[in-house]
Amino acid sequence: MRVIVHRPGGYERLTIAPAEPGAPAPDELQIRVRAIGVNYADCLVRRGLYASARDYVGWPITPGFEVAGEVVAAGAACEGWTPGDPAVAVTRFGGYAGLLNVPAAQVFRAPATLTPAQAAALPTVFLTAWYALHKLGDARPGARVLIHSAAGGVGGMLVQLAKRAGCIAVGVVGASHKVEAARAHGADVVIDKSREPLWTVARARAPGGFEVVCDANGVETLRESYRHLAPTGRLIVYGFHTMLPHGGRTRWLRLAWNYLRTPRFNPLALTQENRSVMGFNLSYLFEQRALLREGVEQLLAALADGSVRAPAVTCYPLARVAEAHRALESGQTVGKLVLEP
């Protein structure tokens, strides 16, 4: 089976249908999916608010960016794969399915040390964190890195990668029950903004500012994230969670208001203050196959040397996909949510 969204809306738009992908093309592998990573972007796809979903697919659409399972069949041009091989794949949509065809360039062997759920929980969070911290942030040993949402999937991975790179990782969480999760990832300092003033504590921990700030919050924190950069510091933006809707219904007036409140950065000010603001969307990087492979090779190396571990996972049957979306949008989850067909 697979999940199909025929038109944008709430949880009721997540409908179940048979999965009938047909035979794989010569450059594709057919995968029997055992686990599917759930990302906040999937909720935006469902709502019709994800630009790349409109650009590449349109309606109807099956969400999903990452899966793990085993190879069922290999296309004629795919060498080195046989039925039964454990596989993890990144998908530009289409992942919410029990059986699917994926270009072989986007499929990698799943490490034997990981369960399917752990393997499916890794690609998106690792690639997002790796690209943000190393390709854009250029994080060096000793750099002070401020990481928002440090108990979540990407935030937790950012903490792990920051520590792997020898940085000082300051994690921010929005609730007290998330503090221990951020600490478990290796954060040197955890700021619980539900109990202490975020920016007062951040300033005390880095009086000269942060070399890198990773922010997926949007309007709630972007302005202050920029103000707390050190000279030559870099603000990396990869999401707008506080700007976007939560719950089943999209509140368009609130969305418009938050859009208007989102800070605009003046190029003259950037040069005078010697700071940078950079943003990206992972779904637009799929054509960069060398970059994708480099990122996956970094992931496998980090798993092998033990410097990175899979996030904690909470599993839902695929038929309960609406429940998983509701939980993710609540902002109370820790780690990664996974669907199991």
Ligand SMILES: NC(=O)c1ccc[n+]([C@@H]2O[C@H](COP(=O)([O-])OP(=O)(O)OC[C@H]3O[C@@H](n4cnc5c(N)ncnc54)[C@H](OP(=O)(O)O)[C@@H]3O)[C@@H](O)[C@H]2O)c1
Second form
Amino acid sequence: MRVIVHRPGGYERLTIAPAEPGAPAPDELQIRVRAIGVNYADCLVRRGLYASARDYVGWPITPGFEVAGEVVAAGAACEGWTPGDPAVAVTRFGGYAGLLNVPAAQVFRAPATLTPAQAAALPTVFLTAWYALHKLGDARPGARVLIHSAAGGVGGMLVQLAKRAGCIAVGVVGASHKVEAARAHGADVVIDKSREPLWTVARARAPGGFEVVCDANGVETLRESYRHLAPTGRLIVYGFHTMLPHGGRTRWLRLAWNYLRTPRFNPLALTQENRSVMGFNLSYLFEQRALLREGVEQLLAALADGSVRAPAVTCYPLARVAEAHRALESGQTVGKLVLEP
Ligand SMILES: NC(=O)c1ccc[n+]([C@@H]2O[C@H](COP(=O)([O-])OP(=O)(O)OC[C@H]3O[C@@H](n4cnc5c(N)ncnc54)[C@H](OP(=O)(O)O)[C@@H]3O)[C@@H](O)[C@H]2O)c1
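For comparison with the form predicted alone, provide the form predicted together with the named molecule.
Complete assembly follows, chain above in first position.
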């Protein structure tokens, strides 16, 4: 069983089909999937707005970047795996399925302390937050870090990693019911932008500016995120979700208008102001095996020493995938959504 999207569009495009994979290739493991992490990017894939989905797959497509379950078969060249081993895998699409063949280099052993839902909820948020904060942001102890959408999947992990690194974490949330979740991740300050003026409060909390700002909002906040950097500050751009309305339909005129309104940064100004703007997309980094391995080792170490916790998860049966997408696109969710085949 897998979810197949034949054409871009709304929730009705998420169809379930009985397709199963054949035997795994020599370098692949076959995994019986128990849980699948849902990411905002999956909604963009469904809408036909995700560039790497077009580059690597095209139509039809099965979305999904991460799964947890157990190994049922190992290809001839895969050493150290036996049927029954608990496994977590990152997938470049294709994860919304009950049975899956995945290159062994993208699979790691699931810690026994985690449920499959917790395990499936971790790879994308951790790897994204770790790469943003440490590989690009160079977050040092004492650094002031501003994190948008701090109660969400990636945002919550950014708060946890910032605190783990000894930073001062200022989280921003878009609704009052999210404040507690951002605090529970460890945020020193939570700004509820539905009730208080985001940038006035941010300035009061960091009069000299922020050393790191992590922004996946895009058009709504990017300009001010840049303006609130301290000298030598780094703005890490990793998403653009405010370009789109809440809800499943794409409004093309508004999207084009928001695209045009998205700030462009002038290299002359960056130089004179000693500020940097950096961006990345994990789905184009799968070939960087050493980087992936390093990130996964960091994740396992952080789980083992207790410095990082799995996000809170809300589970949906795989057949209710449309509800999960609707919830994520509402902008009201806290933590991570997970599908269970
Ligand atoms: N570059 C990469 O490699 C990479 C990897 C993973 C994720 N991402 C990006 O990181 C962001 C967060 O992803 P996630 O899966 O962890 O989602 P999430 O943060 O759990 O949920 C999205 C959050 O974004 C905010 N939001 C603002 N406008 C929205 C809109 N029009 N529709 C939906 N949500 C909206 C809402 O929080 P508030 O209202 O509280 O702000 C919402 O809760 C996304 O932009 C995603 O594309 C990038």
